[in-house]
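Below you'll find only one chain, the form predicted alone, shown as structure tokens.
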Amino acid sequence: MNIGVFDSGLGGLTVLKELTRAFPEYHYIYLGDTARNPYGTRSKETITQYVREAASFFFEQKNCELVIVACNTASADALRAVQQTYLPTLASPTKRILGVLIPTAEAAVAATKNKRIGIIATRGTVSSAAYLREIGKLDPKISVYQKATPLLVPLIEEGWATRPETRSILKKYLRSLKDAAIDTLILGCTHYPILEKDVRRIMGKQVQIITSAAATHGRLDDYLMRHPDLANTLSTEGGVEYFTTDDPTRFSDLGKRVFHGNMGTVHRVELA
């Protein structure tokens, strides 16, 4: 059995990437929804939808035992309904999915020292406050600080990154969170990481940044522990297969700025 890990677009691919430095021995099927990205600006019936036909493809044509939802925006909006309603439609009671959100919170409230977190995030996810609501559930005592980010998306995707209107751009989203005095910044999507340095340097040594990525992997170890009986049911073969809903070449080229250069081959699919 595979482990299927899910995005609206490249951005889980940072995600992807710790956990096969984690756990090289798991083969892992990684879909990636480029021809309907960004998530961020569209409803929570519409993200619900899109998961739902993710998850379909993962359970029932890649033989995937657990899925990941690397989105933030897709697990602050759907991963619940998704979970409820789903899930318990499949013939097989060890299948899971997992989001990134909550791991996230928790590393968050694990690191500062202040009681001052920022988040960046798409408009999807800030309007969710779904990690208001899981931070304060953590620490009541917390005060969050989010920005809704929603250039960022469309210019890593188009390869932008490293462009000085980005970082300009970068600049003026983070200039209310640095004047909260934040010592913690929550990179509250998957596509955000591949900014870290200029995130960091914007906001100086004194404030700790946390990503999906590295919260996952570490989550996953843990649940596998407790779940010894989905753990024993994965493949132990290695590799991983690429999937993206739209131009498998442009998806490629971007990918391997993720990966520096060493990524496989890229695969079209459909979802319905």
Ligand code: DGL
The other form holds:
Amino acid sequence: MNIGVFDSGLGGLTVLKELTRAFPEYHYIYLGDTARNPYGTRSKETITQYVREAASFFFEQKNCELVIVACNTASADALRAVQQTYLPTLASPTKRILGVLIPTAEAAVAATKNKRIGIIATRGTVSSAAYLREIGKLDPKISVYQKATPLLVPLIEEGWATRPETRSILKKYLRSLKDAAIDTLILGCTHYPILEKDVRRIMGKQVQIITSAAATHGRLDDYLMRHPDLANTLSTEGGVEYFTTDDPTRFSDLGKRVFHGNMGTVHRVELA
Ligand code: DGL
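Next up, the form predicted in complex with D-glutamic acid (DGL) in place of the form predicted alone?
First the chain shown before, then all remaining chains and molecules of the complex.
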């Protein structure tokens, strides 16, 4: 059985990279829904439908036992609905879908000392208030400061991550979070680890940076230990198969150039 990793596009490669580094023995199926992204500006209903279709691809066609929704926007908006309405329709009760949002929130709560956490994310993730809810459940005394940063995904995908224009936009976006004296900042979008160095430079050494990529693999380790029934079903042949809903050439070019993912053949798939 395989592990599925799902993202609206290429950003989830940052999560896949950490997973393959931490657990090289497992076999991964990566799917980027590049034909329908960005998800960050879509409604909750639409994203839920897309995630449901992706889940069906992983579980019903690709022999997955576990699916990780690497996309923050999809984790925020659709995960619970798909867990509650889609998983029970499958014959196997051991199949699971996990998101990145809760592990990321937990990592941030564990890291903060002054109880002031900042988040940068897509508009969809920010307006869902999912991080506010999850952090509030873990520690209601923590103050959370969110900032929607919708220009960052297109700039990164354009290969502009290291341009001075991007740095100056990032600086503007981060100003209110700097003023809020946060000591922990969540990079609440799969793409943002690409900008991590600049974020660190702008925020200063005293601010800890939390990425979904790092938070998720730590949590998966723990999860698989607690669920040996699931862990025992996973194939240990290693390797990754890549799928996209749009042009495979563009996917692998951008994947190599921007996300440093070294892919073999990328397959095109239609979700419905
Ligand atoms: N991958 C999405 C996320 O983590 C961002 C890209 C998009 O808007 O589709 O939030």
